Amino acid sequence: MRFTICAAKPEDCKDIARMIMELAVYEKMPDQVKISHKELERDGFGPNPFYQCLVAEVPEEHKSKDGHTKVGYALFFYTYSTWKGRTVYMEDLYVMPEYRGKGMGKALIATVAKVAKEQHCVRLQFSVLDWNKPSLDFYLSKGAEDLTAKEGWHFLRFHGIALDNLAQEAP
């Protein structure tokens, strides 16, 4: 099946928001999604973008049963390692179920890696839910390292009241 991978445009944000919700449903956390296409447009396409995104698109003749031609995405942003330097963090990689196994996921992550190398990044990092064995196996087959198993890192977060409380402790 023919498909293209290209940089997302503001008009793709409705499709990206749709696929973010589909991914959240797959990850059993749809209630966690609090953004819409408007925030995606503001945060990804304003004067200081917080993220970049690639989309996988199929021709009209291969559109989904619901009529979509945007059928996958990879959303990523830059971060910095004080040990290694420039790093890309991939927040999401998603391909609609009916398009899996056709090389789109591989093409999306390979393109993220290519962008990372073009920007002189030394690492591509991301997280995977512990029960998501198909994705974990895919990434490991491509050479990813499981840092939880190898080095014992825990991925932590402050949000909501905990973030508010911590911010109030600033001088």
Second form
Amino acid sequence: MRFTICAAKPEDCKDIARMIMELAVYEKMPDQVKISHKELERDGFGPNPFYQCLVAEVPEEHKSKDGHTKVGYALFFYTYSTWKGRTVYMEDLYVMPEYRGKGMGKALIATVAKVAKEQHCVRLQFSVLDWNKPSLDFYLSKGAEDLTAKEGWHFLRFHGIALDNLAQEAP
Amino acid sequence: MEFTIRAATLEDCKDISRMILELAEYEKVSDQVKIAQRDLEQDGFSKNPFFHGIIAEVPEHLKSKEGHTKVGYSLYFYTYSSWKGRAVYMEDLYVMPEFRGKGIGKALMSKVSQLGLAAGCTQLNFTVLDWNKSSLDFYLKQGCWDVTSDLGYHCMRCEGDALEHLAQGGL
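Next, report the structure of the form predicted in complex with the partner chain; the form predicted on its own has already been given.
Below is the whole assembly, all chains and molecules, this chain first.
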């Protein structure tokens, strides 16, 4: 199936927001999505964007049953390792179910990797839910390492009241 | 103990580099550190910095046994959650052993939270090694939660040959 991978534009944010929700449903946490296309537009397209995004699009004749031609996306941003230097973190990778198995997921992550290398990044990092076997298998087959299993790294987070309380103690 | 917390400057990169190595030794992986002072200068203090730093400094009369007054640091950058929007990631938090237990670590982390909130972030994220009980206890006591244990997210990484190979498949 023909498809293109392009850098997202502000007008893509409604489709990206739609697909973010579809991915959250897949990850069994749809009630966790608190932002809309408005925040995506504000935060992704200013002078200092918080993220970059790629969109996978199919021609009109292959549009989805709901009429969508934007059928996948990868959202990522630049990060830093104090040991290795510039890195990229891929926050989301998603392809609509009816378009899977056609190389789009692979093309999206490969393009993120290509962009990362062009910016002299030495690592591409992301996270996967431990029960998400198809995704884990896909990533491991591409040479990714599971650092939680291998080295014991855990993600920790402050948010809500705990974050407010912590900030109030700043000198 | 008297100390100040302030934004890192270009001149601090030598001390940050020193302390990055000290932290890597504590994490038992000092051979993993591949970047040097000049990488920090280039990547942290150009027009589009990859990270921001804050430094904990003590007055001259309280300097370390080797004569250092810069005794702790935190290195952080802005990230993005496709569910919650703007977030801040704390890559490193370190206080030299002889200056621990005096509130410096907490002050550094609080400052990062304060700066994050001011920038519109709703999360402060970071990682900890599962065997690092003293750090885990410190963080959990401050009110954060372990996203890996609670939700099952694993940290994944592609680097070296795997990243090269992946990038070659990009469009």
